[in-house]
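In structure tokens, the next block holds one chain alone, the form predicted alone.
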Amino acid sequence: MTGHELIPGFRYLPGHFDRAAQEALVGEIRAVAAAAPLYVPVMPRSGQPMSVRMTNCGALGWVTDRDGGYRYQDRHPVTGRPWPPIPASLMRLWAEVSGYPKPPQACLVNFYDATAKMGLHQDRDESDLEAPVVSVSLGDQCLFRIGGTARKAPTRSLRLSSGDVVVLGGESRLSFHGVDRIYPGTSTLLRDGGRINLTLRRVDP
């Protein structure tokens, strides 16, 4: 499936997961969060808490804190335990849409409540920048914004719904992107509302 290419290398696959597949995936992510609980990360240097809660699954997990900055590590920063494995359904998704021969090593799980957002940023903490970033939306809709490889480049906005997948590859791999807002009550998938974003990444070449 190629989907819609809004900018070179960026693909939008609306409704890639149907409702039954979304429900199954939420169950798998709840199991991940039971083994590796959601926590509130903080920004480097300032220690300012982010508005999302997060966890990871896979051999590596993306973390951030005041002293160590943005990085990948093989253990949960709060529990000290290894991250649980990436669910098989997400491994299949990567094989279907990434076009990359090696499997993902990390899946970042971000939970957005009604007021959470994510500022414009690049995913560039990986050594392997040839592999794409594959992202799944579950739950309430969000306003996703993507620009170019310069922070002040023009941006385009896209309203993502539950079950949508986006792929940042090729020229868009280092595009600045973020989430401007959540639209509460636009999905009944999550019992208490909110949005889950799953981001699959290959870290090492």
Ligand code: MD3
Contents of the next structure:
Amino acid sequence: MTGHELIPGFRYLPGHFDRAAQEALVGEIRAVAAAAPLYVPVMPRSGQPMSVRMTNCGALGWVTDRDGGYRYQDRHPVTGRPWPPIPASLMRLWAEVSGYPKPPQACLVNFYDATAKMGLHQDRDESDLEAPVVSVSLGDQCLFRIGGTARKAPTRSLRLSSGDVVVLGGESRLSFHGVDRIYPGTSTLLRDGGRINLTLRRVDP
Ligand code: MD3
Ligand code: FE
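Next up, the form predicted in complex with the ligand. The previous block was the form predicted alone.
In what comes next, the whole complex appears, and the chain from above leads the way.
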């Protein structure tokens, strides 16, 4: 994406994590998913399943279901147990790149298989919209798209690779964004392929 520096508050840190750090993160996320299994989220009202599988770590997790809608809650919706803690390496990442004084409360884990995608949306279920969102990509590359704060504003596309970090602060925090496609076979990090995206979030002011 050329000109992404023109979206105020958007920072792209390509290759922030080296291969060894990516492997360590995958191990930590596998442990999270062992305690808090990936599940299929469904859209409010329609009950349509999303193509991404999800789980969380941290005090709060982002969840969605037919009747309750989009929200943060302190329990896994299937097991009813608290979410496991955010790994220390991700707490350090937040301290290094967020520029925000309070720690993250939630880390949403999205798993994409070769056919999964995520439609254009805004993230606005957090009460604290001053805090940035910090994203980490692991595994196969994806085509990420980001626009403006109006759905109809023009968008730019960026191919995100394993180890890349994106910080969405300032005006970019309320930008519409999504994942148009996964590029299968573009990374050897995950034995069975696919892509993991981690988003660190502050929920309460
Ligand atoms: C721009 N995830 O979980 S990460 C999401 O790759 C989400 O799984 C995508 O959108 C993924 O909500 C994109 C990059 C990202 C994350 C949060 C943002 C971009 C953002 C919040 C505001 C603006
Ligand atoms: Fe999002």
